[in-house]
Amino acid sequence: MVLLGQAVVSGILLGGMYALIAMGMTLVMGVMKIINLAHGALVMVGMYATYICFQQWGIDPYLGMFVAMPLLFLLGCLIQRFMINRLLHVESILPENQVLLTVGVMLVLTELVRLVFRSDYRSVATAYSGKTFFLGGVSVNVPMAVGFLIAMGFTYALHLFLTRTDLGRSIRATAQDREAALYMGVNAPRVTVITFGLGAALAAAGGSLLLPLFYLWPDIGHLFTAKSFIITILGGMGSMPGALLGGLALGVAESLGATYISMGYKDVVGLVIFLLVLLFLPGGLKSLLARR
């Protein structure tokens, strides 16, 4: 029982940030109806930048979380104002165009950075990274669950500006309804460009909390991005609850996976729940919870 705790506990705390890293995706899903297939890299772009402030001027990564967010903000609002927007209006025989310039943008970060870093592994250690304490008889790493809080309370900080501010009640009316919100007299264009740049940042700030606990490498970004692809699809596209739900259970089946199978074949797990909703719950969590 002891190992079963430590594991679901272990899975529980990184599922969590898993979940943050996956809403914002499921943010631009909601409201652009497109995959960003460069989240994964703007994951790896703000760990790079989290590692930067760590090796050059010292700065602890949760405090460096808060440097590499307003830059990843900033590209990701580039990226959509002068990349994606100018695909919106244009027809195609592709209607997917926007879903591959995602991908052609996550190459092309992907080999910048490999450019400027090699790819090399690095990592980041910290005073904290090999502390931990007892909850019963579970252990629980300090990194991990330090992550875990600062996850959650990112959560609850969106959900209230989701949901109490004049910004965040237009970019969910954009995604309920675009035409409809424009008709309302929202700036629609505006609203994307800033969800754009709310996804990226969302992405850093995951990245950032994960940067104590895995090696940092240019590939890395395709890892997040499978696995926030993954969470959408679990806790149904576009469902903010949903996304939490599913980081949350995709961090405890490769949990128990790990434990009870192999490590080598703790992803392979995520992709079997992949295909198992795909076939089986097409809907994802988010038609559970509407069910109720």
Contents of the next structure:
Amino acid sequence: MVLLGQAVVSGILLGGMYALIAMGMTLVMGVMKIINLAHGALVMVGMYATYICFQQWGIDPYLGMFVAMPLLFLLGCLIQRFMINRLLHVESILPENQVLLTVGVMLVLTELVRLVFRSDYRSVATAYSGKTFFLGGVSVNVPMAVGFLIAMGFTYALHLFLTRTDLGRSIRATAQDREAALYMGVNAPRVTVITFGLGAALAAAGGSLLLPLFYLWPDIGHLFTAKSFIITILGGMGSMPGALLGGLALGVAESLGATYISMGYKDVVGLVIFLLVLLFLPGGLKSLLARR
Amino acid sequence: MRHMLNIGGIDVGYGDVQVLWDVSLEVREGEFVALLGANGAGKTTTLNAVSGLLRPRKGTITFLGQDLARTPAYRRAELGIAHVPEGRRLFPEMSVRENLEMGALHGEARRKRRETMEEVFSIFPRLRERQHQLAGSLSGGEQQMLAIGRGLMSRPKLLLLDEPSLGLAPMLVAQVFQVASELHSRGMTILLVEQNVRHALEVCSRAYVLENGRIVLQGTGTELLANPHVREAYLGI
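Please give the other form, namely the form predicted in complex with its partner chain, since only the form predicted on its own has been shown so far.
Next comes the full complex, this chain leading.
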């Protein structure tokens, strides 16, 4: 019973951080109608930014993320403004060439980082890295708990931004009906740029929160692209509450898989869920919520 | 009367398909102009050229004396053009209130948002009752009211109404036309696109008839109601 509780708790904590990353992908998915396959690479770049802050200037990762986020926001804006938006006007055989472009961006970012930092495994060792505390018999890893709380804080802030501000509402409006948003006077091209920047900043935030928990190397991005993709599908594409639930669900599923099957199979559990959802619940968790 | 909207000989198309051929029309301040025609005649295309979603290949569109050729679509709401699109095009997963707020994003409309929303609620009391409901959960008639209300939120100088009666029960159709003529009598300038020719001609001051992308007839509502071609082709008399 304690083992189960342990697995569920650490799954939820980890899942909250996954969810933050997946919300970034979901935002872009909603507005641009494409899966951004460079999303994990953006997580990775954000992690390196936070890592450098720690390594060079001794800035704690939880503060370093506030350096990484604006940096990644800018990088995201530039990618959207000068690369993806340019492709919108190109007529070609494949309408999804923006997705292919994001694959290119992913490769370039990954290899650029490899060029500078090599493929070496890196990690940050903070004073709290190995610390745990007990919560009714269940041991909780401190960086996991802190990361989860910060991730939920960001989630709430994002929710307020999307529902209470004109810019946030314009993002949702553009996602729901781009033409109607234009009729209302929403500067849709600008909204796409800001959305992609925001998605990248969320990737950086999630990555930084996971930095004390994961080894860092240039290819770690693929892992996060896969996880965010699974969560986005699981949640129902473009749904923010779905992404949150999906993130938590994936975290718990992985944790249960690692506990009861084998540590080595924990990623398989996520992929199996992914297939099952596609086969039996193609609308994701969102469709379950809507059925109520 | 001042010229509000002036369309001068525009050709508009999608890709290789040309839809409008040398279309000219004008709307003066305070007028209620109808643009009539069958399905596929190019009515919606004309409105989309005015709101900037489509660019004319030839010809000009001026609004209050300003050439719109270089004005992107998202700046036209700010100038005073409100487009109530065909099929309502609400933001289905946003509340009624949020939809209305989306109508007032710029300048004066944004500053007077609360005030304008009260005015919209007084025209459509149902929307006040449903303000926290998701737009997608409204009935067809309520959705049309919301679409018009959202258009009014920008405090427009010109209201473009695209097929507001489409898909509504006869009683609601009459209500929509009544709202339109009420807005007109309060001084709103309206360009209405309709397939419901009889109703439209009864409420409008002037009308144009589009056939296969060309303006074939124009005149006052009464003139066109008496026109033999209109009677035969559109009124079935």
